[in-house]
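The chain below stands alone and is given as structure tokens, in the form predicted on its own.
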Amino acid sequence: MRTLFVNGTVVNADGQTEADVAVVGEKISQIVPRSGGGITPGPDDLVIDATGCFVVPGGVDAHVHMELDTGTTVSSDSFASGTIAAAYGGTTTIIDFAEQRSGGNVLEAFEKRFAAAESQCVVDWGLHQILGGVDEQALIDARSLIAREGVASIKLFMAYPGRLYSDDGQILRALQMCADTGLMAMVHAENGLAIDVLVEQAIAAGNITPDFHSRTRPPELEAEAVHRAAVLSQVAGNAPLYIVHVSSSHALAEIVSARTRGVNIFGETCPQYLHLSLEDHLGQGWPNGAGFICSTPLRSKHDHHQADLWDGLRYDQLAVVSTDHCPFCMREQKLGFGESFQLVPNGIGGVEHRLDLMYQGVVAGHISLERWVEVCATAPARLFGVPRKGSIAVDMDADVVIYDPAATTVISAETHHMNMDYSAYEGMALAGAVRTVMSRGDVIVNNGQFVGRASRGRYLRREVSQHIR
């Protein structure tokens, strides 16, 4: 039996075109352009008529945390909860992180994150690798993830000394590895010393309402991080380097840079930096400014960051839209230690709202429909060594979201799925709406309720990607 999409736009990051798509078990079989009669049902067909609705590959989000121990508390979405929320959201394969922190094993960290995650995901799913403790072993065990268990990236952090934190010449071997397996290196960009410097004096000064987490963190310090991490990429024989949760025109003028020098470097933003500010959010004090408390921090709405973040998606100095989806419950976890900005868990909820903030990017006119396409599935599918996946094309796996930018989608903790008694993008009406979800050939999503199965998300094996050599 297939089945079959018909009526709708096909969108893909090079082009969207009036076309007919047929799956057939877990593969798209067929595109045929209306012009061309498009596709005529059999008996037996499972027909889905997406009549003034676009037809698009289902999301890749390259970056989340589930169930993710802070050493205080552990993050509020399960692997269940989190991808059934990134299902309703058009998301059909995540990324997600094994830990390794200093004086931990790598392999063991691995088979540890693997086991928690295999049997509860709805979408398929994978992990990078972070290396929180950089010495010759672990740089070992790293390099052997590639063919053992089909990792293609690594992460290290400039930030969080005493928890995660490299220094440079950690960072430098790190790179050097990265440079000869093609292993993509993300990093956690900001100056983590001097930053502890500002929150102990600000903490001195009695300065602990919420938006100090980002006075205590200025774009200064992410650039800076940015700077040296482009430039030890360089030395190291020009690593494959990817910048996290880029927050700031700064930092992104850092980036331009570094690609004008020839350094392969890539950029990733989130939802949160380009709808959220300093002065709204953060700036509400105790208790909801807590519940925006993220790192990288939000920024100022009177210095111009949301809109150069938006020109970076535009013209391609910012390759990927991620969540850092890092959900806590406000009650129990955000307030839960303390009303002082270092107390408070770092991290927003986002990953069920991904494909429609982005939208609002479309309806605005900052990005094209292909270019939301691109940053939001075939972008990070081709960087993370996903190949069947971020595009709309014959042989690829039947990740298919329908797309109907008539309707509206309003943010509510009341509505959302996630595991979370609060929404950073509480009461916001969106332009468009999540309709129909497929993954792998299976309707997950269908008219806003929830059909798949429990569990059914498969590990992706991932390739060293052959678009960042």
Contents of the next structure:
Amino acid sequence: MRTLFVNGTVVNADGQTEADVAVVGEKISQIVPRSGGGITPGPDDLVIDATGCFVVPGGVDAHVHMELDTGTTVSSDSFASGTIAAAYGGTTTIIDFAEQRSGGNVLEAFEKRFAAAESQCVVDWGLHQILGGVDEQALIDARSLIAREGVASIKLFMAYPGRLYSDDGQILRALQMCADTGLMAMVHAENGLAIDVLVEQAIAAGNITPDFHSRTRPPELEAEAVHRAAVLSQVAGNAPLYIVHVSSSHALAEIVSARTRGVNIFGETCPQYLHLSLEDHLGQGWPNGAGFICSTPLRSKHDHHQADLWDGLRYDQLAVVSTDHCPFCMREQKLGFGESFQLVPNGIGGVEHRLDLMYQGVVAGHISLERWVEVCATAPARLFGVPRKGSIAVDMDADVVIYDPAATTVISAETHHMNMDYSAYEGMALAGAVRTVMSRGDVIVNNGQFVGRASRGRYLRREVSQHIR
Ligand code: DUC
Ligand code: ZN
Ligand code: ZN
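We have the form predicted on its own; now please give the form predicted in complex with ligand DUC.
Then the entire complex follows, led off by the chain already shown.
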């Protein structure tokens, strides 16, 4: 059977066309501009009318945390609930993380995580490998993951001493391995040792409200770590470096400066840093402020961070928008460990709303339609070596979203599909809505209703990105 998307505007990172799109099996088989006659439906074709809508590639969310074990709790979306929510939001690929901890075995950590995801995901998925204990064996094993398992990226932490933290020597060694293999090094760039001092001092002074989460993680300590990571990448032989969750003008400026020096560095930001701020949410005290605690933290809206981050996306200083989806329920989790900011699990859920939240940047004139598609799908697919995803083109996987710019989306915990009892974006009314979603040829969301099958998602063996080598 053939499926046709007719009468829509096809939007890719490199342009838009009035064209009809045909899908056969799992692949896009034909794209015909209507100026050239379009595609005439046959009697056996399933026809999806996209009049007035954009036909865009399924979103690629390269940074999510389903059922993440934080040590005190587990993030509240399973791979099943989280990927259903992703589908509702037009995301047809997620990349989560396998986590090796200090002294632990990388290959075992990968296999455990793989088994958990494989039996549940409803959209296609991949895994990055976290190295929480960089030692000789961890580097040997990480190096082998690309051929064994198709894992093209590792993640390192400059924050969280005593937990996931790597010191500069460990980071240099890991980056040397990345320079050698072409693996992408994702880095959580914050100066964790300095942050821990500020946290200790805030608590000693009785400053425990949620806003002190942000106040003890100042943007200077994010920027300093970005600078250090960039220098280490260069010294390592220009390792591919990807800074996750860039939240501040200060960190962005370091990325821009490093790029002008020729560092092989890419930046990711997230919708929360573009739409939420310290003042809007963290001044609320307990309990509401706890719902907005994430790391890197939300920044003050008076310091131009949001405007600078939008500009960074517009001018390709930032390459990707991911959600860093890390959901927790309010009562049992965010507030479950005591009334002090450092006891609150870090993370905001948002895998369902990335395309909608980023589309507001198109409406406001911050980014073009094409750039919206690029940062949400094309660039993450390319940078992380995800095969056959991220554009509407013949022979690509038929991951297709029909996006209706005339509809509206109101975000609420009452109606979202993530397993969270609150939303950091509660009540936000957005222009545009995801209408229909196809994943590898299957319609999984039809006019706003999930119609997909459990565990149909496929593991994506990735390749080292040709984009960055
Ligand atoms: N960093 C992440 O990337 N995700 C959740 C929490 C954190 O610190
Ligand atoms: Zn992080
Ligand atoms: Zn994260």
